[in-house]
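As a starting point, one isolated chain is supplied in structure tokens, in the form predicted alone.
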Amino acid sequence: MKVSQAIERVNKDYYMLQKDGTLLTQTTRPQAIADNLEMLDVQEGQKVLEIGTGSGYSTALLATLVGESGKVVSIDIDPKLTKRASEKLKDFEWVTCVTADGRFGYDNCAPYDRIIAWTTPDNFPNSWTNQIEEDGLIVTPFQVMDIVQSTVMVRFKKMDGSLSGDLVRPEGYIPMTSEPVVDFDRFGPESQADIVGEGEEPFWIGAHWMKDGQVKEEWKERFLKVKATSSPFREDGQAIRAYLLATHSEGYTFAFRPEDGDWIGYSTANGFALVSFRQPNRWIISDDEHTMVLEKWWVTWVGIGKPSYESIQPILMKDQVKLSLKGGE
């Protein structure tokens, strides 16, 4: 069964709605679901653990999927998340929700055929490399660099006993914790940021060099005041945002002003040269020399056929995820 036959099966308002109307806190994007669904590539008969059942709405698309023939374990470290999801999944028997941290996935029902996460692991687990089968498939989130809002979606297949890396996609979700989360406010991109201001909106930037908090005031003055002004370049940020992962790009920038948005590009302690994450021909740049790197990096991204998330892939190291262009290019 597709994945968008399964989606017209199940309501997902019965699900994600609490008794009073409003949608439960601990509830993926629907679109978000159903493309990282697509990528699991579920078929009928397997077996499967969910990791973070959230709300069940995810778990009954896997159950619908797998159908009567297949299994479903659904895994969630908030008891009363995996009370009310059994509840609501009491039509589907071959669907059970547990109790756990889902690093140490569910060895009582392994192996598996398809283990997917909704919620971003610090380390890639070996629990979850022992517990796939050969040909399985593994898809979760992952932080692949030490930067804020560098979370993807990767996909690894079981081959030979190691895992191989072939898909990613740009969805992310909170970092997995061992306790139940009851503020999800302190998940937000500010908590990962290197430098953050003050107010309920506050700007953000995260990069390497500004690790060690050396970053001086007229920087980050120079960062609020510069006006956005016309770019040279057709697109937006988002579309450069897999090239710059992959290569690892020294500088690599992310930021945020409440006033127009993400920023992603180059800096260093001097100065920056950012454009707008989500509008085209849009910049903000402080020097002749950022602005020749951001540049250098646009035109080079260009003359390989502007690689995006199809043209890059996952790889594991050790316990940690990396992405690099595919053919090395």
Ligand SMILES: C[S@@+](CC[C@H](N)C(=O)[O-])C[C@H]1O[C@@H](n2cnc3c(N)ncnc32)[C@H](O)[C@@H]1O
Second form
Amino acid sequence: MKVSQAIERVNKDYYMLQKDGTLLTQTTRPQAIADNLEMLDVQEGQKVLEIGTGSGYSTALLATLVGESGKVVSIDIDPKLTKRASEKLKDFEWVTCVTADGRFGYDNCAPYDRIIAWTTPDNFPNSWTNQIEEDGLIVTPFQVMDIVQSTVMVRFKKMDGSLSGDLVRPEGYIPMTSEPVVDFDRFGPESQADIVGEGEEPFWIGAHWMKDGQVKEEWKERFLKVKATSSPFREDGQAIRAYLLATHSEGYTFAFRPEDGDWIGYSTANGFALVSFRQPNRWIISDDEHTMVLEKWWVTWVGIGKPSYESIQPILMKDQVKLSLKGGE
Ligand SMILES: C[S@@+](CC[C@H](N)C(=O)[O-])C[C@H]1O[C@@H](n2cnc3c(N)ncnc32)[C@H](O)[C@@H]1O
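Show the same protein again, this time as the form predicted together with the named molecule rather than the form predicted alone.
In what comes next, the whole complex appears, and the chain from above leads the way.
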């Protein structure tokens, strides 16, 4: 069955809405669920381990995809959620909801044909590698750089006993925790930024050079005051993100200003050149030196055919996932 057919069959409101009609906080955007289930390529009769039950909506889709000849084991760290989901999913007799920490997988029902996580592990769990079948697929979010907003969805296949990465998609999910989460606001992007302004909707910035905390007040003032002007590039920052994450360029920066949103590009302790992450295509630049570096990145990217997510692959390096350009460019 196709993911789109499963979506037609499952009533998402039944899972996502609470008794008072409000959306359950742990609910994932339906389009993101659909995209990530496409990556998982689930077949009828398979055994799937899901990590992060949440509302149980994705569990119901998985249960529909595998059918009654299959099996879905869904785990969540929050016992309230697994209890709620068990009740909602009682008609799917081939689904088991368990309260457990997804970082250990779930050995009792291993091995699995598919493992999918809707919450981001710090380190890639060894348990998943052990619990997945040969030729099985693992789909999980992972933060591929130590910089705010660098989480992507990655896919690995087990081949000859080890994991080989093939797919990357632009989606991110909350970090895995050891306890049920009460306050979801603490997972906003600013929680991972290197500098954060004051107020309810503060500016925030992430870059490696900022990690020692030595950001001058003039730098911040310039970043906040400089006016956005039309950029010379045809694409917005979203188009180049996958390439920048895969090339790990020094000075890679992601930032947010309350008045005009997300920015991506290059910075050092002396200045910055950043493009708007979404259209309209604008940039904020502090000086020629930084502008030239960003332009060079852009020209190189255009010159090799504007590689995006489909041109990069995840690589497991010990317990971390990094991205690289396919073909090793
Ligand atoms: C984005 S929500 C999942 C949404 C769900 N797929 C849906 O369709 O509604 C992420 C879930 O991961 C759970 N979680 C966080 N850390 C976890 C961990 N270490 N092990 C298992 N689940 C965890 C959270 O309790 C939360 O319910």
